[in-house]
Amino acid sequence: MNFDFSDDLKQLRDQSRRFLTERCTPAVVRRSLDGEEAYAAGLWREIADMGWIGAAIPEEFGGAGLGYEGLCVLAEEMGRAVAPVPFASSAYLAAEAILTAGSDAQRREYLPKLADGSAIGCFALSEGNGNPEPGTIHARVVGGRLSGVKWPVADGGIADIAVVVACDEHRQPGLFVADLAGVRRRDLRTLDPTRNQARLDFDGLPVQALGSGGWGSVQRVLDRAAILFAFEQVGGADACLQMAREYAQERFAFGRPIGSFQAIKHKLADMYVALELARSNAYYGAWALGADATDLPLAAATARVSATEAFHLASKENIQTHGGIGFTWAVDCHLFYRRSKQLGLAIGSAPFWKDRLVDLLETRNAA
C-alpha cells in the first residue's frame, strides 16, 4: 500500500512552504514572541485568503474541500515555519470537532466563520495542570448555560468561538459550542509565548451541546488531532534537522567542519531516524484519518508518541550541535525548542498517549 501523497499534494507542499519562508520569517516570529503581538494577524488574514484554515472541510460549510491529507501538509509546513497563528486552535480542535459532533445547523453556523478566518477558535479542555482524564473535568452545564474555568486555553485569549468540554446535568462529560463575547479571560505566561495561552472564567454562558455527549466525543476529537499536531512536531523536527546540518557543514574547528567530528555525525544521525519514524507513523495516521479507518485511534497514538519525541529529540540536539551560541536568544534554535514544549502537552503529555498506546495494543491483541 501507498501512503505517499498525490502530486497534486506534493505540489500544495511545495507552495506553502515557499509562502512561508517568505511571509513567516524568523522576524515575525519574534515580535510574538517578545510581546509585540499576540498572534501574526497579517500571515492569519494571507493564510485564510488562500483557504487553508478551512483545508479539510466540506465546501457546502464553506470550506476548501482538500481533505485531512490536505491538511496534514499544511500542518507538516506550519510546524516548519513554527509560524506564530491560530491554525492548529481553529483547524485541528474547533473545526473538528463542530464537523464531527455538531448538527448541520451547527455546522452551518460555526464552519464558514472559521474557514475563512473571519472567527479564530479555540479549544477548552484543561482546567489547571495534568492530562485529559474524565475525572478532571468539573466545568458544569446546566439548563444551557456554562459555570466552570478553563487553563490553559491555547489561543483562548484572541478566539471568537470556543468548543469546550464540560460535564451536563447528569455529570456526563462533552461537547459545549459558544461564542466568548464578553467572558473574562486573562492571558497567562507560558514557554513559548509564540501561541496565546489564556484563563477563561465561564459564569453562566449560554452554550449549545455538540452531539449525544460522553466522553468518546471528546477522545475522538483527540485522536484526529494527534495525527495533525503530529505532523506540525514532524514539520519542526524536519527543519531542526535541516538547521543542524548546515551549521556542522559551514562551522570550522581545528580546521574541520565540526560535522566531520564523530559526536556531531551521531546527534544528526540520531535525529534523522527518529525524524524518519515518526513521518511514517505520520503518513499512516493520515491514511487512517482520511479514510475513518477503525484502527484510526492506534494510528494517533502511535503518531503522536513518535512526533513527539521526535521533535523533543531534534530541537534540543540543534541547540547542542550549535555550541555555545545554540542556547542564546539571538539564534533561532529555541523557538523550535520552545514549541516542541507547547506540542507536546496540547493535547495530553506523551505518558499519557503511551498509555493509550498501550491500552489500545492490549485490546486489539486480546481480541
Second form
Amino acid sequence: MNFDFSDDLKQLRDQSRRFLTERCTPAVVRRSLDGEEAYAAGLWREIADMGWIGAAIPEEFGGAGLGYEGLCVLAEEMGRAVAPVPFASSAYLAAEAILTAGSDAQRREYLPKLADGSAIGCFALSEGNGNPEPGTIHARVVGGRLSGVKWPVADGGIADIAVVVACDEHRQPGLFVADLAGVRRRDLRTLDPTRNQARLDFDGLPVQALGSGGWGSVQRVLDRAAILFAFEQVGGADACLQMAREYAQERFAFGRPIGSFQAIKHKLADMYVALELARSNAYYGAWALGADATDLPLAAATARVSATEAFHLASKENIQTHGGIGFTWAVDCHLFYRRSKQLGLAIGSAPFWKDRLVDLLETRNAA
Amino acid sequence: MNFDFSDDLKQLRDQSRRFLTERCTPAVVRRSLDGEEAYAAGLWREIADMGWIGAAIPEEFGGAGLGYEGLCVLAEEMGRAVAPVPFASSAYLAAEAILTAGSDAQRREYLPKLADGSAIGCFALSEGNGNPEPGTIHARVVGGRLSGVKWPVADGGIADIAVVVACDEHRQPGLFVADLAGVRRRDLRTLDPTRNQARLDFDGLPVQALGSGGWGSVQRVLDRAAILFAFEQVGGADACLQMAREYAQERFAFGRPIGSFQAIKHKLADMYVALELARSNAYYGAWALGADATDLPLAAATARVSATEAFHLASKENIQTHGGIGFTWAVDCHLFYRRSKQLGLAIGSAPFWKDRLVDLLETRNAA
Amino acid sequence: MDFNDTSEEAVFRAEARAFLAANAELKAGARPVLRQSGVDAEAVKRCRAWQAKKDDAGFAGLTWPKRFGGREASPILQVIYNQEEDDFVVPRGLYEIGLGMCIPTMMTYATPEQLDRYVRPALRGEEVWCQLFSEPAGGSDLAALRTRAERDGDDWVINGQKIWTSGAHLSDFGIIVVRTDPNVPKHEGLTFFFLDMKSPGIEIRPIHQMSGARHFNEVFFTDVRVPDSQRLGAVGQGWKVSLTTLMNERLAVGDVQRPEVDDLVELSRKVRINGKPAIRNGAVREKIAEWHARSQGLKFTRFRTMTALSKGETPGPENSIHKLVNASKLQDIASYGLDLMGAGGLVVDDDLAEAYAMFQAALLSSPSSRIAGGSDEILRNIIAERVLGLPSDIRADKGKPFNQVPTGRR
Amino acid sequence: MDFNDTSEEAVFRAEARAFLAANAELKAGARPVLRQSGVDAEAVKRCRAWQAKKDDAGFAGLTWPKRFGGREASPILQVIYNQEEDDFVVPRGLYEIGLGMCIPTMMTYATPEQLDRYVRPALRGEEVWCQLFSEPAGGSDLAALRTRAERDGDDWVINGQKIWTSGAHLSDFGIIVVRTDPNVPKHEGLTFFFLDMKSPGIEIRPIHQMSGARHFNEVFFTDVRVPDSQRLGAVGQGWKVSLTTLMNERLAVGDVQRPEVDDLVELSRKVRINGKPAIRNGAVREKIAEWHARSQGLKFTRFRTMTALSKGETPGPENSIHKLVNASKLQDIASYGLDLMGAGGLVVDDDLAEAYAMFQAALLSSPSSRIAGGSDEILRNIIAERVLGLPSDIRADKGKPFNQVPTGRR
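Please move on to the form predicted in complex with its partner chain, as the form predicted alone is already shown.
Complete assembly follows, chain above in first position.
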C-alpha cells in the first residue's frame, strides 16, 4: 500500500506548476475574462507540445502514456492556474469518451488529433437546465444524422470534434461523435468568461455512434471525468487558501495582522480541513482510475462531492478574507470564485453527485 | 400594529420568572433527573393554584382566561427553568385538544380538572419511531373501546386523562379522550429523565370521540401546540445563552476572559442570532394563536423550525463554551441539552415541520 | 400584540396605496430590479422625479420634523409605507445614504441656518449626498483612517484618499471624517466636516466590482479647502460624530435582495430532479424551510424594532443581525439555485437564463454584501461586545499614538 | 499510488487475520461496543488477557524496537493490523494512553535501566499508565497549571490537583507535569516526572459525566514524594517534554465512534418518512452523502499520513484534523438520527430503542469528544498557527511571571 504519488509524478507536478506560474499568469487569464480571446491559444499550443493533453492516452493512439495519475497531477495544476484552455473538455471528456466507448478505428481517427492539440474536443451533454439524467436528453440521431440543441457546451464555440449525448432511433440515450465543421454555434455569456461556453444547434449533422453502451457509457464518462474535475477543484481550492493565507499575514487591522484574529484563523482552518478531505478523496479516485477499480463510481462521487464543497468554500471565503478589495474586478479572487462555480456545475452539480453517491452506497451495502 | 407583549403580560413574565427562579431551582429539576420523583408535584400544585395551567382556558371552563399570549409567556418561562412538570402535556396538548375538538359537555367534564391541576393530561400520539403521520397510527377504537400501544407518551406515567390519537371503525385516525385509571403503563428510560415518558398498553379501554375532525383535528392540535413549544424552546435557548455569556465573562484562559476571544464571541453571536429569529417567529405565532389567524399553520411551522434550531444550537454550544466542566453531571448544561432534544422530538421533529412548512408555503403561493 | 392596522393606520395605508397605484407600476409580473450596475443619467432623472413626487404627497420624510416637510409620524407608518411601496417598482438607490445617514447627522450637529439651506433640497431629491469614511488602509478598522486635514486660516486643507464611496460621482455634497492629529490615539485625532463635492482638488474614480457594477468610487483629495464653518462637532470629536452616522446606517432598511425564498420556490417548481419538480425533493424542501424561517424571523425582528421605536426607544447594535443573516443567505440561495439548474445555471444570456439571471447576478454581488458596511466578522463582534456585553479583544493599538501603530504591507 | 497489498503486506494481513479469527469474535451481527461506562474489574481482566495474547503473537508493539518485543515494522503494517482488528470485537481502552503517549515519552527521556524496567510490563498489559496534565484552572490553557513540586533532598514533593485523568483509578504509573517555579513565565517553570500511582498522598475521585460515564478522574496530591531520578528532562523543561507526549496523542488512532454513516444508512432504511423508507428522502440522502465524503476523506487522510510515516517523515499538527472533524460529525449524526426517529428517539430502554440506543448514547457522549484532548477551538488554532503559519494571537500572559497572570472567578 502506498498512498502518495511517485517521485516521477511529483516532478511532473513541480514542473507543470512552474510552467503554469510563468505562462498562465493572471494577465493571460484576464484576456479571456475580458473577451479578448476565447481561450489562451498560445498556452494551449505549448501544453499540447508537452504532451499534457494526451497524458492518459496510450502511446499507440498518439498519447504520452503517462497514465491517469499523471493526468490527475496536471488537472490539479490547471485548477491552481485557472487555466483558460479547453483541457477538461478535450482530455477528461472527449478523449476519455472515445477511449472508453469508441471502436479501435474511432480511437485511431480521433485520439491522435486530440492528443497533439490539433483538434479541440468538447462534450455536448446539457440541454439547458437540469442535471445529467436520461430523461433530459431530447437530441436525437436518426439515420446517422443528429438533430437537437445543446447548451451550454463547454468549449463548444472553439471545438473541432464533439462527443454528443443523444437518443438513438429507439429513444435510448448514448454517445455519438462528430466533426463540428459547419454546425451553427453561438457563444454564450456565462458566470465564468474564462472558459468558452456555446449553444450548438444540430440540424442533421452526420455522426457515428460511440459503442452501444447506452446511458451506462455516458455515466462511465461522467464518473471518470468527476475524478479529474475533483483534482482541478482541489488545485483551485489550494490556490485560494494560499492567497487568503498570504493576505492574512500581510494585511494589518487594529495594529496587528488580520491572520492573528481567530475569526480569520478559524475560517482558514476550515478551508484547510475541507481541502485536505477533498484531496484525500481525490487521491483515492486517482488510484481507482488508474486501477479501473470496481468501486470507481463511488470513489468518483465521493471525490466530486468533497472537491466541489472545498473549492466553493475556499473561493468564497478567500474573497471574504480579502475584505473590500476582494470583490473588485482588479483583484484575482473572483477568477477562482467564477471557476469554482463553473467546475461545480459542469458534469452535474453537487445535488446530483450526492444523490448518486447514496445510490452507489445502497448498492454496495446491499451486496 | 403592535409587535410586543402588553405591559400586563410583561408583568406576568417577570412574576413567573421570579417565581420559577425561586421554586424551580436546579436542585428541584435534579430530583426528577435522579429519579427521586416522576415530576415536581409540589411545584405543580403551586403552578395550578396560580392559574397557569388554565391560562388559555376560558373562565367558563374553569380557566384563567388570560388568552393565548399569556400561555405563551408562561411557556417561555417553563423552558427557561427546565421545569419538571407536565405543563406541556396538560396545557398545550390535552386541554387544547379538548377545547378545540371536544363537545361542550366534554369541555365541561375535563377542562376544569385540567385547569386546576387536580387531573394531569397527556397526549398519546406516537407508536414508536417515526413522525406524526396518519399512516403511523395503528391504535384502534371499535365499539367505543380502544386497543393499541402508545410510546413514548410524555407524562403518560403520571397522567389521569389522555387524549389519544387512534383510528375509528373506518380506519380513519382522529382524537379520543379517556380516563387512564386501570391502564397498563410502564415508565420509560429516556434522554431527558426530567420529564416522565411512558408506554401505555390499551386493551379495550372505554373512550369518547373528540369531535369527528379526523386527521385535520389532530394536525390542528399539533399546529397550535407547536407555537407553545416554540416559546418553551426560546426560553431554554435564552437561558443557555445567558449561562454561556456569564461563564465566558468570568472564566480566564491565557490571562484573559475567554469571552474576549473571537472564537467564543462569534459562537455566542451566532446563538444570539438564532435565538432572536426564533423569538420573532414565536411572537408572530403568538399573535396568530390569539387571533386564530388563517396562516396559523404556516406561522406555527415557521416558529417551530426556528425554535428547534435555536435551542439545539444554544444547548450544545453552551456546553462547548464551558469546556470540560460543561459535560459533567454536576454542572447544569446537560439539563438544557437533554430538554432541547426532548422538546425537539415531541410533536414531530425538525424534518417533519420543515416538510410541513413547505407544504403550507406551496398551498399559500398557489392561492 | 396586534398585527392588524389601527383605524389610523388603515387610513394611512389606503392613502399610501392610492398614491403608489397612481404613480408607479406594480411589481407583480414585472422584471425584478437588480441593483447590478451604476445609476446612469436616465436613472438619476427617474429617481429625482420620484422623490419630488413623494415629497409633494408627503411620503418622503414621514418621521421627520414638520419644519423640514416631514409628518412627525410614528415609525410604524414608515413600516406601512415601506410594505406598500414594496409591491411597486420605484426608482431607488440615489438618496438612501443622504437621507438615511448624512442629513440625520447634520440634524444633530449643523447650525439652524445650515439645516434651512440643506435639508429641504435633500429631501426633495434636488441635491444628492454621499458619505466619505472608508479608506484603503482602514477596512474593518474604520478609525485607522489616514486622510489628513490641516488648519489654514478659516479653512481646513484636506489631502488623502477615501474609498467605497457610493454615488460620489452623482453627489453634490458629502460628509467626511479626517485625521487632524496623528500624534494621539486613533479615535482621538479625528474631525468631521461636510463639503461640496464639486470643490477643486477632488478627483473621483469608479471602482469596477467583480459583479460588473460600479456603485462605489475612490475619491482622491489634493489640497481641498473646506471652511471651518462646515465642521460638524468639535475638533478631535470626529469619531463620536461618525458613530451617530453609523447608528443611522444600521437602521436603514436594506432592500430585500432577490432572489428571495419565494424565487427559489418558483425555480424549484420549474427545474426537475429525477424527472420530478425539484420542489418534491426532500433536500430542496429542507433548504426552503430553513431559509423561509430565517427570512420571516428577520421580518418580524424588524417589526419588533419598529414597535420599540414607536415607543420612543433607541434602536441599538442588535440591528446588526439583518445584514449578517441576509448577506450569507443571499449567497447561499444564489449558489443553491444554480446547483438546481445544473450546467444551465452558468448561462446569463437574457433569452436562456432562468428567472432573469437573478441567481447568477446574486452569486456575483453577494460577496460584497458580506463585506460592505461591516463584514460578517465585524458584525459578530458588534453583537458579542455591544449586545451581549462580552469583553473586547486585546487591542494592539490601544492608547498608542496613531502614527506609531504597526501597519502591514497591504 | 497503490491500494493493493504488496506480497509482504498480504502475508502480514493473512497472519493478522488468522490471529484475530482464532482469538476474537467478528463484529458483524454483534452488539456494538459503546464506550459508555467506566472499565470495570471484569473488563480489566479481559483487556489484560487480550493484550498478553497480542504480545505473545507479536502484534502488540508492531512498530516498536525489537529490544522491547516490537517488530520494528513499517507503520503501514500497523494500518493493516488496525483494518483487520476493526472487524472484530476486542477489549480496548485500558492501554491506549500508556502505550500511545506515556511509554513513547519515556523512550525519549528515561534512562536505559528505567526502560528495561517499565516498557515490557506496559506492552504486555501487566502495568497500566495514565497521564496527569490537565487542571481545573487550565482547560484549553494547558500550561497554566498550578500543581506545584518543591525540591526536598533527593525527592520532589507534589501538592495540587489534576483533572480529566482517564483511567487513573486503574493505573500503576503516571506521567505528570508540574510547576516548579511560579516566578517565571508559565512555560518556563514546569518540570516533568513519572510516578507510582500507589504513592501515599494520592487521592482519586471519578468524575460523573453527563453521559453517565465515569472515564475520567480528579486526582488530588497531598505531599506526594517523587524521587528526582524519576524526572524526565531537565528542571524547567517540562513543557518541552509535554509536547512530545501531545504529539504522540495526535497520532493515536481514535476508535471510529458509532454511529457511523453506515449506521445512519441502516436506520434510514428502517424508519419511514411520508410512508416511505427515510433513505428515499432527498434531505436524508444529502446528509448521508456529505458525512460519507467526510468519513472517507478522513480515512484516506490517515492513509496519507501512514505513507509519510513509512517514508520516515514525522507526523505534525495536521493530524488535528481527525478529532476536529469526527467529534462534530458524531454529534450531528447522532442528533439527526434521533430526528428521523421522532418522539421514539427519546427512548433508551433496551427493548424499545433502535440500534442498541447508540444514537442516544452518542448524543450524550459527543459533547465531551468536542472538548477533551483539545477543544474544536484549540484544534482550529493549531491548524491555523502550526500548519498554515498564521501569526499567533496577542498573548495577555506573554513574558509575565506565572503568578502575576490575571485569573478569573471560575
